[in-house]
Amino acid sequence: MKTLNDFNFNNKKALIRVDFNVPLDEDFNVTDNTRIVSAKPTIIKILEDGGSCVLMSHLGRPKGVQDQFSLKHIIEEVSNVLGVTVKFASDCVGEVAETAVAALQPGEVLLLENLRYYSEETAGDEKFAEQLSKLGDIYVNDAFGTAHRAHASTTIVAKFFPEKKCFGYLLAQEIESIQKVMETGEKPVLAVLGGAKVSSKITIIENILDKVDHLIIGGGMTFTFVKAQGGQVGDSICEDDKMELALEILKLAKEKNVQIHIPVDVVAANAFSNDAETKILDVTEIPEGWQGLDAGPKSIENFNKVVLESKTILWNGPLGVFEMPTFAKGTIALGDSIAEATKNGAFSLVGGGDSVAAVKQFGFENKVSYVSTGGGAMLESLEGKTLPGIAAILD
């Protein structure tokens, strides 16, 4: 796997991938920077070997060039992050993007015009990546926020550079991250899957069932699980089509030695409301009228166990509706729990955009080993689909 270690970017044009897709607000301002920051480390490696970097990247899915999805808005706040006095160019490829880069003079910075404003971008289209490739010496992706994607910046564009490309050091983690859960982690391995829909998180249920000695099942999910094995679930969300496939993962578990962990009680609540009533409940006695919005204090206690008895760890979906701090305990809880494993030892990943979001609400992004960058990528990697983004750079 090529990194950049393995370069010297003396006097060397670096083009990197960037995912700068970071929100903002009706001012243009950012409103959280951590895209930005994720990339900090590659660009200066480049910057203090001597040589310069081309920033491309996009931001928002724009129909055609519409000024409020411009990347100019976010020039002062990259300038900030990196210490260095970002320049801009109007255009991502053509004439203007390459006399700006023509210019560009060893420890400057460059940050083009959004990608998407061409549509050739996201369909792939090799003369567009043709004409990106024109830009820099060494292609470097650091992107793994859109590695899932085969679009011209992240992947077509790789072809020409057969032996100039590489990961930057943020997609080279994301990669270590995912590998160290799937493959080399030591063991114990748990795997802490929450969020609404079994129907969502299927296929990674059954690509980890192999690589797994537990796996927590919570969020909404429980209740389809709860329901097959004749549980009553009241109003909670459920999905009654997937009952049938929610038996097949537990008889599939149940070979593969892989103990699955389910809530035993629930904080339920007689409306979808931070102020509804609520009431602890056993999972299997949910009556008419209630619907289960978290874990229960039982449930939490086991997982506590379940968590500091393993090794390595992957959350992905929090345990309840955390946007709620009525239902918020859960998911607090099973972060606790995680924080106190992992300074104990264990390695843990946190990714996918619910749990990405509840850690940062709650302060735990400090408190675990990794926190992923890439939703879907993430997810895909965890299918064990190879991704494209990926795949390019090793080819």
Ligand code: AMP
Contents of the next structure:
Amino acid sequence: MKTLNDFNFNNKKALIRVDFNVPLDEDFNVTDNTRIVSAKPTIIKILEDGGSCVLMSHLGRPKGVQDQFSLKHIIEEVSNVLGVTVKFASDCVGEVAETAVAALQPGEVLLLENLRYYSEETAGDEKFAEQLSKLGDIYVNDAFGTAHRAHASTTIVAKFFPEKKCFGYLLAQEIESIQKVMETGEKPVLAVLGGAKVSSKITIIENILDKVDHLIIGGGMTFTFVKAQGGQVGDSICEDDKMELALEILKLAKEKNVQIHIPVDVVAANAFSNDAETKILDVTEIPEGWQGLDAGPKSIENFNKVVLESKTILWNGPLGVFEMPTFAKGTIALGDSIAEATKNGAFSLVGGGDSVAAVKQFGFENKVSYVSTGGGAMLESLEGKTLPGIAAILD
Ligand code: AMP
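What about the form predicted together with ligand AMP, after the form predicted alone?
Below: every chain and molecule of the assembly, starting with the one above.
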């Protein structure tokens, strides 16, 4: 795996695909600069080598050129984070970009305008990728968040740098974290899969059964498994057409010697509302008019034991409707357990979909080993897919 450390960037121009798709408020202030901060080590290493950086990114989903999606809005924030005055090219290809790159001196950073002003970017257009390739000597991909897309700047451009392409530190770290869970993790390995639906997690479950010793299934998925085994789930979220699949998963897990843990009790509510009436019920005895919206106390205790016995932990998806405080306790308790296991030496990776939002909201960000920066990219990695942006560098 080629990383930044395999290159000396002295007097070289690095063309870096970063993920600066950051949230902006109505005055175009960056409200969360995590993605910029995450790319900093890569940029600083190149500058310290005596090289210069040409940064390319998308921002939002513009339809053609739309000022509100201009990357000019983030120049100041990027400059502040890097501690370097960042230059800006008002186009990401063509004369404007090429002239700005030609004038770039060692130690300088140039930010290109939004890649997605061109539909060729998402189309993975080869000619567009070739134009981009003129803007650097070495191609560095540090954008995990878009690594699952075969776009011009994330994948296609790499073919114009057959010997001179590598992963940035952030992307390398993402790859290593996934490998630690899926391939080289110390046993027992545990995956916690929560969230709303079996249908959106099924490929992950199937892939992961070959990798883990324990699998906790929580959140809305619980009820498809419970009903499939004859339990009464009342009005809880349930995918009847996935019940057979749930039984197959349970059978497969047995064959593969994977222990599956499902909530035994729930916090049930008489409405999908934070102010609903609630009671603790056995997960197999939820009457009509009631729905399970969080893991109950016995389940939390069971999960805590499994988590503390594990040496490698993957967490994707909440155990309940964590957006409502009444039903966030299970997710918070799980986070506490994973934090404790991590403190005791376990490796813990959190990521995929909305998991990162939950982890940040409850302040677990610095208490787990690694929080992935990619939602969709992480989910596809867990499904066992080779991401095109990663394959293009390994090629
Ligand atoms: P996902 O994107 O699949 O990880 O699902 C996350 C969503 O699952 C969150 O918005 C939660 O509110 C929701 N969720 C978790 N548990 C339940 C439940 N018991 N009933 C309904 N929705 C749930």
